[in-house]
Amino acid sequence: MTKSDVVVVGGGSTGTAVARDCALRGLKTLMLERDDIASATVGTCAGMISSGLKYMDEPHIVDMCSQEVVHLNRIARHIVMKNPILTPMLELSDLSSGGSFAEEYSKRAAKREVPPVLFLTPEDSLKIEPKLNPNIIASMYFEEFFIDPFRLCMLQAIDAQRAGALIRTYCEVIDITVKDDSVDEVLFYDRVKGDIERVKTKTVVNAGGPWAPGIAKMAESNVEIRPNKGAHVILDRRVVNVGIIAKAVDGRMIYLFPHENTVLLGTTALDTWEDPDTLVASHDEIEYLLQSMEWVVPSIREARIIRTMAGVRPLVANWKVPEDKVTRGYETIDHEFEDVRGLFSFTGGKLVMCRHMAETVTDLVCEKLGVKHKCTTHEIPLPGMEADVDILAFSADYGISQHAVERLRARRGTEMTRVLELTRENPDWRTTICACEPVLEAEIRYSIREEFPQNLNDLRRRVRLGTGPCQGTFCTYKASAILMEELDLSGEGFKVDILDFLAERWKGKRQSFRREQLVQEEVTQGMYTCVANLDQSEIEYDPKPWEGSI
């Protein structure tokens, strides 16, 4: 049985984060997530490092989120993406309450290095964005910054690996053990090897989100949040080139955003009781973000939707109030007040405070353990951050064109050089994978060797296989091969695997059948199961393998 002073509980961007912290602290680390790093909840998100002047009811939450977007700019500036955005208007009354909002932006604005908030006629806005109805009054530009919710992850759990971490992936808490009122040892189902294991403990960190509550109950303790659903559309191309903010049909705001090659539409916030891990974005919630858009984006229906994707946002459980009323703040909850010493949980939070509260657990750890390290994650930049990247010199100097030299600076910054140094001792690893992207062999060779991805869906977390427009109909055999290769798998492996990859990207596919896109899966599915004969593949699936066995 092994030792750590601290147990982390979920691999999201919350969960990587209080590794890191606690990894840098000195502290015996492991972190243990039942699947790979940001496969659940922030893999759903849009990836805004949001200034937070939605919530300027919550004046301390603005001003945490603008001193956090300072934070990982400063650490994190290689996977950091500035947007303009714009919020047109199409009624006077709108102009109104724009004002206040221009307001407590602007007074910020100056600490996030971006300009004040400013009022466009409808002339100049057509100019930055032609795409807009004609008939706007107005428009409100503004920037906010975005970051690449997997690779800040992945980068977070590399820097706490490096640190002395132990990263699990795959491996499902199923016991946490409570002894003289205090966290005993954690019980853990590795699902790769098929193992039970035991780590003794005296911390537990629960980062699980919306399985917080569950990984509590382990420990006969209690969290309680306010689930809320989230879904998103992606759609083929970049339907416009600057973000757009519009009032929805029910006069919420929702939005479009640039995402790398595509744009991302949402999104949609309903309480929900529907379990997480089967999660999908309905008819209904489609339409409802479609037609919102359409108003001030008549176009947008010319795209192809390639996929949705729907998520669970762990709200704070604030109740008999509307969901855009309840706090998009955090909550660090230490179950001492429930007889159970060294467990502690989360409960609400967003993506670009995950920094703040790894900061705040472990500072309760570390007061615990009676260790007096201070918090360095805001100054210690993650892996990529060393310089500036010269994408016209390494595009000359490896011969590989320049957007896939600059797709590879977006996600890795100066450690794309290790990848590119691959091409010179194997020419033949410039290849393109997947072409949507694009993604050398290169790099999907050094992932697999560096950041342990297990399968193709981990993969396409790392370097985005499969993420484009033909959503991995031409990439899949490829890159599958790769993996089998370097991986040293079976042949039924192989066939598991592309199944399995498949299946994932089909989940996400299916609720938004329509024109285009059903002719792109009869592709799919002809290639796949007429011709390769997948489908006669037979996979079993016991959900709880360990259950008899503990």
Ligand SMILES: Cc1cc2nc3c(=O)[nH]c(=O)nc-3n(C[C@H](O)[C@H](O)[C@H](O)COP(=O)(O)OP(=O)(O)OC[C@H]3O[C@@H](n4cnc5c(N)ncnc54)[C@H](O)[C@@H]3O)c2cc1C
The other form holds:
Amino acid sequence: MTKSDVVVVGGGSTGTAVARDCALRGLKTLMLERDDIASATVGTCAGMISSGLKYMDEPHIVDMCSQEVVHLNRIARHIVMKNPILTPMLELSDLSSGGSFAEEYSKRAAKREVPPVLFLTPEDSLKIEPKLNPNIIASMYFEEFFIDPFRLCMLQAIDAQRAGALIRTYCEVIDITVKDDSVDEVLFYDRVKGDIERVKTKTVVNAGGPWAPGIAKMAESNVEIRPNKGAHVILDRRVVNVGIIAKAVDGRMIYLFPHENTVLLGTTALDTWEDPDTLVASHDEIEYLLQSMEWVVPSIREARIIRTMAGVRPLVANWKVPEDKVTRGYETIDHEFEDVRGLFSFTGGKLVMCRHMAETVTDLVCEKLGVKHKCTTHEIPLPGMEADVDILAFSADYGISQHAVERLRARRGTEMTRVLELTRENPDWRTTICACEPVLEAEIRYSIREEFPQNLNDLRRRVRLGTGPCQGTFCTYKASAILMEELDLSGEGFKVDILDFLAERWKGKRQSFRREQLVQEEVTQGMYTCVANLDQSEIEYDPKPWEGSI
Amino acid sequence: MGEEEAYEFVTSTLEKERIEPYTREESEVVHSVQQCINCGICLSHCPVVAAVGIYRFSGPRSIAVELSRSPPEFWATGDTIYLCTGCGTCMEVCPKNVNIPEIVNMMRSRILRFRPDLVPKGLHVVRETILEHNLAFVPLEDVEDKTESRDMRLEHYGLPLIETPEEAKSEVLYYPGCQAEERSQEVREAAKIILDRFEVGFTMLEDMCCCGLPSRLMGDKDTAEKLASRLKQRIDELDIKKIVTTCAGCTSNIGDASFAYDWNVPVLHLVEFLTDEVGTDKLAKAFTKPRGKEKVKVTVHDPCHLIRHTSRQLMDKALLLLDLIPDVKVEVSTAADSCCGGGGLVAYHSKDVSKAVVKENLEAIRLLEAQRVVTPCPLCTAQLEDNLFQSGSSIEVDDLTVFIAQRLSNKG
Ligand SMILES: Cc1cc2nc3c(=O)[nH]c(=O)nc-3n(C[C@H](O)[C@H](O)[C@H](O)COP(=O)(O)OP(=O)(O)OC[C@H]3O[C@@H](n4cnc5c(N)ncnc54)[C@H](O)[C@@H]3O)c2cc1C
Ligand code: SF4
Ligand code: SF4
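Same protein, different state: after the form predicted alone, show the form predicted in complex with this ligand.
Once more the chain from above appears, this time first in line as the rest of the complex follows.
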């Protein structure tokens, strides 16, 4: 049986951050993720780092997040972008409520190198965003940073791995045994190999997000969260010039944020009792978002919706208050109080504070283990951050289009040269596999070899495969062929993988189908049923819970 | 910070983030591109993709689904986006009518604004010329040189000199465009002959200025708009009711401007003016066999700016005209409607691409027995003529306007 200083359960933003911190402090670290890195909540979030808007009444959290932005800009600048944001106001009351926000925000602006909140006239606002409702009376302007959540998790995991951590995906923790009031062993099921393994450990960090209560239960401990569903609608491209924040039908704030080459419309916040594994955005949520945004961006319904995504926020269990009164901070639970030493869990938290959460819990773990190393995660850059990249030079050097190289840079920073290098020996690998992003064959091959994906969905999280307007219509079969070759899988596996990937796309598409995307779907169906005959092939495939019914 | 200062601050941030707000009109183009379903039909029709391959020019589909999605990244499309000839073939075959040529212009405008260093040098040269002279070509400085060149051309084509009408109020404005004004002067002269022959009262501008198409194509929106409004001002002053053109590019571009800004002034290519306003009866009577010229076999080239940016019917009308001329036989080229490679200002910076594109036309033309190529556009004429000549072919190219003028009988 293997031994570990610490076992981290969960490979979302929190789990990967914890694994990285532990590994950098020299702990023998094992991270177990039941699915893939960033496959759950974090993959459905907006990637906004430091939104002050939602928790201005919790100044200490705003302080913490502002500081985290500074850190993230230091360690992961290559995957951080800035969005200018307008908050158009339609009524005088909007103006007064904006004032207090402006004050809090502006206090911490300089630190993040952004301006204080500015107020713009309706005319100027309309010049910046002609799509706005011409009846606005003013707008508020501020700037926020965004990060690619998938790449952040991936880079944290890879960095942890390079620092000696063992990162294992598709390994589901099924039991945590406790001996003499201390955690002793973690049992997990390797879903790829089909084996059960066990590992001896003194500490366990439960970074299971919405699954944290279930994981705690394995060790006869208790974690309570207030699960809160959030959904996003994703548009095919940047149809707005800047981010837009608006008041929703119920007075909450919602937003339209340019994100990479898409726009996110979000989000909802609903207390939920649904299974986070099979959750999809509902018709009500989509309409809630569209109608709310329509007041300030009247043409919003004309935009092309490519899909939706929904996740569950593992909020701190403050009950009998509206969702927006629940703290946006996090709590670290040391289960020693219920006689389980060495087990730590989180409730609450956000993407932006994942590094902070990790630091807190790793301090506790180190204390338990008697290790004295200091946290360095805010100082050591994540892979790819070493330098700026000369896109034009690389493009010319490798004979790959500048835009493809630029997109590669946005995902990988300086590490992109490793991908480009592959095309020296294999010029054919410059082929575009996913046309919408684009993704080159070389990047897919590199990712398969270096970033441990098991299937097409994992590849999507690493390289943005199939995330564009056509939603996998043309890349799925091509990428699948490469995956099969690299991993030496069977023809049967090839088909199942295609079906799995298309099913996952379907999960997000079905609810929001209209106009262009319906036409697109005809093309997709034509490809995979009429041409590839996948609906007729005799393979063992169980439809997913969200397939078949609405 | 005051509101004015705030606005300035915000615009400077947008500048840094390389965001130039989409105007409402531009948003319509974006909306058109949002219709793309990635089917790839356009890819197999784009003449540039066919000529230089997908590694050099990733083509219209990639413009729709990849390159045009995120304005802050437009700068990184400079190696691709300038290779589109704007021929509009993609849009014509597209099941969703995606407006690639216009999104290309929009993207180029962002590169010009935020990364002028990435705009091909050749385009900067044209831009300087336009800014200085309001024309796409540096005009011949010496008026006498220009006259001499005109006279030589008239002699070469066997055309008489018709006096230029004074600039004055008139129903019809004949607008020759930069190429016919500065380079292919025979086209301008031929148009005058034809209009005069049919006793059309018309006027011309004393100082021709560019219609703005080259500026639009290189993404210089401001200059394009300035030139358009300058033209509009003259139209108003002269009380013009109709514009007659002989250049395909001018026809589509002024037509677009007239439509976009509600000028209510129709723009007619001379071909259309002749068939629709003069009428085939009159035309039929006016044509003679040109002296000393034998029955001639011609093939036709369809300018993109007519067939795709204006209307395919225009070429039907051109064929109708040719049909009325005695002893002209038209042979159809399989590449008649393939872009000549002269569009989108591509030849100004990537001659190899422009040449690769025109090859398709040349090969198809060579297979025919035709002795001449005719086309109703002086720019296509020049592009085909140069390339046929360089390839050692003896086939000659005529602008349709010249071809017609040569075959008109005298008045009366
Ligand atoms: C719609 C929405 C928008 C949001 N927007 C933002 C935002 O803009 N900014 C921001 O800062 N935050 C945002 N958040 C919050 C943020 O996404 C989450 O708080 C955070 O990402 C949670 O990460 P996590 O790692 O804790 O959870 P998760 O990402 O859910 O990770 C938990 C992991 O544990 C794994 N797991 C579960 N059970 C087991 C087991 N038995 N064995 C092994 N592994 C297991 C799961 O597979 C999962 O991968 C948003 C949330 C939502 C829902
Ligand atoms: S306009 Fe012509 S050259 Fe440009 S992408 Fe379309 S087909 Fe190709
Ligand atoms: S033909 Fe039209 S819909 Fe099809 S890929 Fe080209 S632009 Fe898109």
